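Below, in structure tokens: the form predicted on its own, a single chain.
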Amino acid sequence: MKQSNDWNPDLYLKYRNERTQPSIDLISKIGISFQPKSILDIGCGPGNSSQALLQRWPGAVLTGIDNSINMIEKAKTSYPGNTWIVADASKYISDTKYDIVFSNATIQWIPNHKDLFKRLFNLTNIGGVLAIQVPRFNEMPLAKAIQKVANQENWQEATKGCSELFTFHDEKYYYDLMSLDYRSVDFWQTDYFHILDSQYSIIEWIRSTGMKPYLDCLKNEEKPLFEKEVLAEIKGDYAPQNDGKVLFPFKRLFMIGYK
């Protein structure tokens, strides 16, 4: 498997509103009675979710970390008033503890969640909050289609190991992790129905995230063919509506722990 290329913030932000909405929903459910002084946004990407945090708590000092240089540079350019750091969340150490530790659609890229949650707990102030959203991407027909295509003889050697870059667990696993350390926890799941222009829009959406590791392993001339085969696989699962639009269901798990 080839070394992954860096993330493309402009491609990621093509569906900015849809990607930001889960952050807004998670933020709205954080039930604290004080004004947080410090916020850590793990996997901040280009800063779109970070700004949603600051819209609710404008007086907080926000630090965003991401392992993508491109994403951090985009965040610095777009929102120069915050602190942006290139860092691996699985190894991030800080002398500062935060009133809110927040992560939107990131931890599925990080292995060993037991250790990760201990690290996040240690980064959170007493009385503070850990708030996480994780996509249930592995349960979606799209994810299964990508893996089915990747397992085909003409792709399996190049894409070997790509599926291992993701870490997914169910709500029972996360509840057991969080209930040990937090005085109270809150869990819920939301099914979003994103209205897209076409079936190909699904490929555009996932090209910058869930399909990225697979595309990174392929030669430039191979990528359109891989995408074409995935598109053929998903057409039955995401049929166009009467007006030609396509409903793209996206299930996401939310969790909040109060320390």
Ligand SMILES: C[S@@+](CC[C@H](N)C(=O)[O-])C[C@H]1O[C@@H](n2cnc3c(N)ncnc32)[C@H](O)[C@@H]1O
The other form holds:
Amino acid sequence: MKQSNDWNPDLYLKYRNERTQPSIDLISKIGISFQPKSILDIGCGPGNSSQALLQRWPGAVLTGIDNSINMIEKAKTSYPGNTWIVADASKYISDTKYDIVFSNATIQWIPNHKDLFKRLFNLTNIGGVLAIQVPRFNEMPLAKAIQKVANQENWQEATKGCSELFTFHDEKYYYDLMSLDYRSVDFWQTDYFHILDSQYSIIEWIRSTGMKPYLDCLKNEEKPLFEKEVLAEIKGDYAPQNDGKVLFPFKRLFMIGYK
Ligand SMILES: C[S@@+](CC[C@H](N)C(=O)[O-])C[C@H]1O[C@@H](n2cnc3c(N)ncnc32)[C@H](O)[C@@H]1O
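To complete the pair, please output the form predicted together with the ligand; the form predicted on its own was given just before.
Time for the whole complex; same chain goes first.
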């Protein structure tokens, strides 16, 4: 497996509102009548999802974990007063249990979801909640275009193994995982239509996330060329509207488990 370079929080936050909306939607659907005392945000990134959690429950003590030093630094600077920890969620264990264990747009970066979900269950208090959103990125034309370009002869060697950095399962897989352990579960899917300025905006969006592992494998001078080829590949899938804007559909799976 290839090692990824660290994340760039500023690049990531260029589409802050669009990236945070799924957290807001997930948080609004968590059906509890008590005030949670403790919240764990797994893959908290620059703290945007954590801030959305604290907006609903300002009295809770929030811990954010992320394995990116840059992301944790950004979260610390933007939202001091919370606990921010550099940690790999696939290995994270803690004696502390949390009323809410939350993760937005992160678990696809973590392998072995059977093990991960056991770990998350163990981190959740009895009566508490696990709430997760995972993008269905692998099903999108954009993901297919990136993989198609990566499979081309000129990129094949350099980008070998990049797609293995992601782990995706469907709702049936997660239902079977969660229904065993939780008192009740709630699942839904939302297809967002992000309105972007141009087709190039899609490249700007994805270069800090889903295309990042591929770009990390390339030399600096190769990166713009790779992006150009992906842009050419997606042109038919994300055609501009009459006003020049582009609709960028983004399907996301939401899961809540009540322990
Ligand atoms: C797409 S960002 C999501 C950030 C934020 N939760 C949000 O809602 O916008 C994914 C985050 O997961 C983190 N991440 C990826 N793999 C991880 C792992 N194994 N353990 C902890 N964090 C991880 C990345 O560093 C990144 O900050």
